[in-house]
Each structure stands twice: as C-alpha cells, then as structure tokens.
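Here we start with a single chain on its own, the form predicted alone, put down as structure tokens.
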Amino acid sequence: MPCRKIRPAAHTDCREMRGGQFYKNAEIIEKEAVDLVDEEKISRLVRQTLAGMDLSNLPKPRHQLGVFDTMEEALAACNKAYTVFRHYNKEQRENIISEIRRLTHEEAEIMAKLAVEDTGMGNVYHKTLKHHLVADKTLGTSDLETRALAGDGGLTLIEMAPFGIIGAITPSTNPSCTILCNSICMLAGGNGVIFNPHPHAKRISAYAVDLVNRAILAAGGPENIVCTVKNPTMETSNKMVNDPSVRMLVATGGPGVVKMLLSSGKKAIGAGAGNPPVVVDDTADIPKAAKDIIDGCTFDNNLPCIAEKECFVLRSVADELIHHMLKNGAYMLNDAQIKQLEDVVLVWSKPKKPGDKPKRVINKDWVGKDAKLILEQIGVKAKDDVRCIICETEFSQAFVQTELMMPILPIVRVDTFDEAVEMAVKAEHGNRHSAHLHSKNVDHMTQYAKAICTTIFVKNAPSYAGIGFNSEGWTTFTIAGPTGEGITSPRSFTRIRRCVLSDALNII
C-alpha cells in the first residue's frame, strides 16, 4: 500500500505545545547566559523579557478531550454521553466514522511519530502505513446486516444492537492504531467505549482518544463517548472491568489480560498472543518467498501478532531460500552469534510457584527494536539496509518456541512436508492465531489449513496480507483467537436482538 502524503494539521503538535514566541525568546536568554556566573542577572533577563512580551495571545497546551485524571470520571463522562448517543442512528454513526477517517490519514504521521517515541519499538514509516491502512479499511456501519423473516405467522426482524460501554484494554505494540480501529467498529456498532491503554503507551493512547473525540465534535456528536485515564493502571483496568455499567470487556493483548477478562463474568472478546510459523515447501517462488517473509517478518519491526516468527523450510530449498533472504535485507549469524543474542533479547524468568522451573522469556527492553541495533549489543556493525536477522537453528531452540516481537528470524530444515506441518503446529502453541505458508501445492494448502487451524492462514504473500494490507478484507488490530471472534468487525460488539409481529405484514 503506497504512503499518502501526510498532511499535519497545524493544531497537532505530538508533543504538548510549549508556548511559541516565549520559550524561543527563553531559550535565545538561555544560550546567552552560559557564561554568565551571576544568577541574579540571568534571573533579571527573563523578567525584563516576560515584562516586555504580550503574553494574552500565546498558544497553550490543548486540552485533551475524552482523557480524565480517574476512571471514576471517564465512567461518568461516558455514561452520560451514552444517553444522546444512544438515539443515533446509522447515517450519523457514519459522519462520525468519516470525520474519525479523515482526522487518521491527516495525522497519520503525528501519531506515528509519537508512538515510537512513547513506546520505544517500531518505526515510524510502518507505523505510517498503518494508520492509514486503519482509516481506510476498517469496517464502519455496512457492517450490521438486519435479517428479514416472512411467512404464514407475520414478520420477524432480526437486528444487531448495541451492548452500551465497552470497556477495552489496549496493548503498547500497536496502541493508536488498536483504539482508532476498535473506537470505529464500536461505535458503529452504537457502543460508547472506555480504554484502559498500556501504560507503557499512555501518551499516544491519550492522543488517538482526543482524536476520536474532536472527530466526534466535528460531527455533531456528544462529547467524552469515548474515554481514557491519563495514568492508566492495574487499578483503573480493574475499576473499569467491575463497573455494572460496563457491558462487554475487549482485551487486546496478552494471555493474562484475557484470562482476567474471561473470568469477569461479563460478555468479553479476547485477543491473545501467537507465535505465527511460516512453511516454505519446494514448490513455492523462492525469491518471493524470501522477500515476502523479510517483509513480513520486519513490517514494524515484527510487532503486529501476525508476523512471521519462525521459519520451516524443506531441506531442498533452504539455501536458494536463505540466499534470497540474505538480498532482501537478512543477516545471518553464526551459532557462537546465536548464543550471545540469546543473551541479549532473553531474559530467565522467576518461579511462579515452589516446583517451577525457570524459563527463558523475552527481555522486553529489546522488542520491536531495529535488526541494527540489536546486532550491536553483540559486536555486529550491520550495514544500513539490513532489517532482519535469521540464524539456523533446532526445533527445541529458544528463538522458535518463543514469540521474541523482533526483527529475527530462526529458520529449522526439514526433510518432509509433514515434518515442516508437524513442527508448525507446535511451535504455534494451539493459540490458533495466524500461520502462513509459501506453496503452489493445493493439497499442501489444504493439509496445513487443516493441522493448524488457525484464525489467520496466509498464503503466497507477507503476513500483513492477513490484516488486509495489500490484499482483500477489511483490517483489524483485535484478532479474537481465544474467544473466536476472529477478525473483529462492527458486528463483533453488537448483540442479536428479535422483533416480532405475528400475523402481519405477510403481504404475499
């Protein structure tokens, strides 16, 4: 998908705005004062430069809207919000959608930016794409289909309606892109919502809701029906789950997020992790296999829960397969370079109970971190182009059994189809989450699809293909394994409802 042209709308500092024409004239005072020891006189200088500065028209610092110091007040804010729009029918629910589109794509960039610069992981030209990709396919209110039944006994109507506030959790690896997506089916679906971001992404969380909000304003619709906390907390997520006014809980992220969210007893929608494995048999297009699994693997430094995380690959093509990866990007490490960034990107984790062994985990300091960087914490000065690191290694290896949400890339050789199938479904942990395969064997689409029935099976294409990048299908960042939803869609956060009229309106 071709990068618009980004178009920053002049009220949209990513930052919070600093007060214009006074902090250029401060920092011009402070500069000069560097060498001045007397205090006093720098003290003096600024005076003399606030007296002389007519500070009635100076920028200040936008307040956000929809964002509350407590959960309390977001609650508040958005119940009350929900009972004008309540009353809105689809044709207003849609301008809404429209505006929350336009105001993505114009800021796209912005919050790009700011999501790196809050999280620390990513980069900003995928990040770019991907707002974009939120603002043109998510799904809005074509979603909601109403069924018609006619007969002998009259007419039934069977229509998707709101559940009321949803209260969601957001994950740091893709956070705005997670609340636009979900605020846009949501209220398409006629739901207010409450976010609980990650608070590792409190900054560009709080930024997305702001948005969602001026949108909302733009179109004629009620302030604060879309709500966050700036300090977003354990707390504040506990407080939102247990609140009797939150209908249906959406978690996007981690096993335990969802396993907390599935024993509220409440209606909840989970998205969980996976550790997506790619199979390459010996009829596929090699050389575009080894691009599309580079492309895919390090789109956004392989945060989306799509990538490819571990390779298998029969025998008879891994080196042609290796080599083309190598032209696209890969640097291969050797097995002394395999143990050193172990090291590195794991961590050994504590017991959770007496009689557990410790394990390797994923050192997060280093997830969705560029492949160059990384190479550096192990002595390797990578060139500039190189974006993923591969290395071969077993089965039982770390790097295959872990989902890392890094640019590396751990390939095993097979000898077999089945063996590539068995390891596959294995390695992918039964979270039925996404696979991919590169093939032009049917049989072989066939028997994969079959043993790892996962949510997402791509095939022939980049991993992103699954979230409708570059391919058919609309997009989504909450891809509901775990409670099989799948890919979410307006219709996900509706409930069914039936209206019945016996004995008329049968009119054939």
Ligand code: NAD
Given for the second form:
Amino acid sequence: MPCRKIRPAAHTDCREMRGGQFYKNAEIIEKEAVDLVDEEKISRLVRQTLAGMDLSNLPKPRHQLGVFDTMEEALAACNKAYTVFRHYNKEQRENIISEIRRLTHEEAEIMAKLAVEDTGMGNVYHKTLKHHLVADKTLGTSDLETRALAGDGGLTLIEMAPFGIIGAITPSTNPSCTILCNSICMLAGGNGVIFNPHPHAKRISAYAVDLVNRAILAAGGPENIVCTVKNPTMETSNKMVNDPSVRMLVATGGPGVVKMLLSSGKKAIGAGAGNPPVVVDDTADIPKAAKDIIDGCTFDNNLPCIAEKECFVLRSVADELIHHMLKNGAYMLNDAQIKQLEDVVLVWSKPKKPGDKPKRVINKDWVGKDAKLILEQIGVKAKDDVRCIICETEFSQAFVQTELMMPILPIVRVDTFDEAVEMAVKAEHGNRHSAHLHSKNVDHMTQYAKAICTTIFVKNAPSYAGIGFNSEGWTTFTIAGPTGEGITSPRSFTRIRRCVLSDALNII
Ligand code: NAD
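Now that you have shown the form predicted alone, what about the form predicted together with the ligand?
Next comes the full complex, this chain leading.
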C-alpha cells in the first residue's frame, strides 16, 4: 500500500481565511494524522463521515470575485465593467484605490502565508512587509499630470489617458504584490485589467484579484474591472494577448515571457530578469556593508529581482567583510561544499537545437527556499539563525553567472575598483536591471553608475532601498528595464492625448 507523508499544518490562521475553504478537510485529517498514514483508510473514513452528515446546511464556499473559469468569460466581464469604469473621474478611482490599500494592510499577513503555501517559496514575515509596502508606497492618481500650453494661438491640453483594457502576466516570485501594485497603478490610470498569473501561484493570485474586487465593490465601483482565470496556462495567456479588446500588455517575469509579449505587435511593457551585482570598495563602512548585503540578499529568500546576487570586493577589505557577514547570519562554504551545492541547485538544460551546448541552469525546486534547508541537502546542519550561504569563487563560477533567486551569495575578490566594475557589468549580462555599491567615494559611485546603466542603482543600503523600502521614492513590483518605463507608476499605463483649442481661452 503506498504511503504518503503528510506535511504538518504550517499556517493554521491562513486556513480560516477567505479563500481558504479548500483546506478544511485537510486540517481535520492532519489533526488526526501521525507521521505516515494509509491513504485508503483515510478516504474510507472521510466517505463514512460524510455519508452520515447532513450537508445541506453547510455554508457554500464563497465565489471569488473577478475569477473566471475561462479567459473568454474573464475578457467579456472586464469589457462589460469597462463600459462603466471608463467614465470614472480621478476622485472615484482614488476612492477605490484607498479601499485596496486598506484591505491590503488588513490582509497582508494572510496573503503572505498563502503565497508561501501556494508557491513553496519565500518568507512569510518579509512577504508581509512587502504587502504593507505596496499599500503604502504605490502611487495613485496624483501621478497623473495634465500640461497646459497657452499662447497667442490658443490653449492646448496634454492629458494622460487610459489605454483601455490591459493584459498583465505576473510572476511566481512576488505574485500578490505584483497584482495589487499593478491593479492600483492601472486603475489609477483609468484602465481595466486581465491578469494571467503564474500557474504555480494561481491560488494566491486569485485571492489578490478577489481582494481588489471586494475593494472596488466597497467603494461603489463595478465588479470585474480586474479579472483573472482560475487555471492560468500558456493557452489562456495566448488568448489574452491576442484578444482585440486588450490594448496594452505588461509582462513581469523572466526573459521568455518578456520576449513573447514584445513580439506581440501590441504596445507592451517588459519587466524582465536581473542578476544584480554588489560592489564593496575600501572606503565603505564595512560592518554596515556586510549587514546591508546580507539583509538585502536574504529578503524573502532572495526572490526579489533587485536582490544582491553576487559580490565583488576589494581584496584589502575582503576578510573584514566576510567576518562581518558571518556575524550577520552567513554560513561560509568550503570548495568541496561549493561543488556539492552546484549539483543541488543547478541542473543541465536540454539543448534547444542541434549543436547547442548544454548549459547549467537553476533547479527551480530550490528557488526561494531557506538557507538552512538548502544546507541540509549537502549534509550541513546549520544553526537556526543561519540566513545566507556565502562562498568565495572565481568570476566564471556558475553561482556568479546565474540568477539563482536563493539566499546564496558568491564573493569574488578583486585587486582594483576598475576590475570590480568590469566584472559587475559582465555579471549583470546587459539586463540593465539593478546594481548596488558600498562606498564613500563619489568618483567610484559615478564611474560604476555610468558603466552599468541599470534601472536601479543603490548605494550604501540593502537592495530593497531601490523600491522605496526604508528609502525615498515610490514602490513598484514591475521594474521595466527592457522597455524603459523603469520604476513603473500609474503614468506608465497611460497614453498621452492632446486637445487643442484654437484662438481662445488664452486669457492673457
Ligand atoms: P517566469 O518567467 O517563469 O514566469 C512569468 C510568467 O510568465 C508566468 O505566468 C509564466 O507562466 C509565464 N510565461 C513564461 N514564459 C511564457 C511564454 N513564453 N509565453 C507566455 N507566458 C509565459 O517568471 P518567474 O519564475 O515567476 O519569476 C522570476 C523571473 O521574473 C526572474 O527572472 C525575475 O528576475 C523576474 N522578475 C522581474 C521583475 C521585474 O520587475 N523586472 C519582477 C519580478 C520577477
């Protein structure tokens, strides 16, 4: 008889929340379960119990708002809602956004727990903070600007107008944060939105879409102006991309999805992959640099695309930097352990066409996992407070060259700042995404920023300062490097229209 290991209930609160009805039976079983259980026996017990119960009075699971069985239904519902929403003024849109902010604060922890449970990635506490950040620092309608040009010829107005319906693809790494942040920005711009979320994050994504619709209804707005599908696939994605009512496309994800949307023939915004290097020179406050780098690199287990992925440090301060990293929860691998870990977190890709050489790519099973769990795979029993795996490597080593999205930080010693910049630029692979520096030398800051050309460049702080976390500036979870919108905000999702009145209303 095959036996199944049942995982202990990790987040009991989450099961009692909205959208968590599907956990109820599992919870009863888990309470009774010891470590290993007989599946057939359990299903017989469940059948017997259900047969003896009057189920007619049980509350029905609540239908999630804006979540449809098919993409056709989602598109039809969004188009219908848009006929109402397109007449909403900025005040009405802002009322909806205030409600989204309120509910996002209120349900931040629920969403953080559900996201970790749904995707098996990340850290609940950090994800909770990310949701609060979205609620507090995503820009609303104040970002929209009207220009007026008055002169001898009359008055010309330049306005930021809605695109219409936007089709958005969202990642597994920040699923609900991206949906909430995109929704606020796109609704502020007066648009409707269809989301095709990552299939591995479909439950938390549906939860976020439902939350947005609850907020819209509470503010008196039309249901379904933000929609999604229960089971997103490549097929639903293609339907969304090719539907004529979808006027703009937004991709937040890896290179495949960005390339696909940019070849669609429609206006598209691409927020793609990164591999952010951090450089440390000999003028930096080394204890602070070490703490900042570990804090940034381990935030949500390195899932954010902006997080430090490899470190280049001047030889003269390398030992001190590593010493302070170890004091801040890092574990240093030796050479043999590096080799062992390569075999765990990397796999060989299949060549796409004859003649292609196999490449080492990430093993997705380990993306966003805790450092302690990753270390266990190579036989290391680390202390509970370990949060980052560090190692000294050559520039060509796979951990330096690959966007791992795991709390693993390779460190490369360099002789000069010029060498550090040269390596950082190469390791960033031309993504023009994010780069970080710890230095007090203004010339170094300027030299590195000019050479690397990234959308985000953080100096003397953890990488998350780049999205407004404990720093100045608004936040986004869609950083559009390839198409140049940068740190997206409501204006990124608008089209510029001009309204000309000839020979009048020029009142001077
Ligand atoms: P992913 O690329 O695997 O998936 C993103 C979404 O695209 C999913 O919904 C997926 O199903 C879909 N998809 C993938 N290829 C597709 C194709 N050819 N056609 C249609 N749909 C396709 O991304 P992920 O693993 O969830 O996220 C991690 C990646 O996203 C990393 O590379 C990270 O750097 C990047 N990312 C970038 C930003 C940013 O703002 N620039 C933000 C978050 C994540």
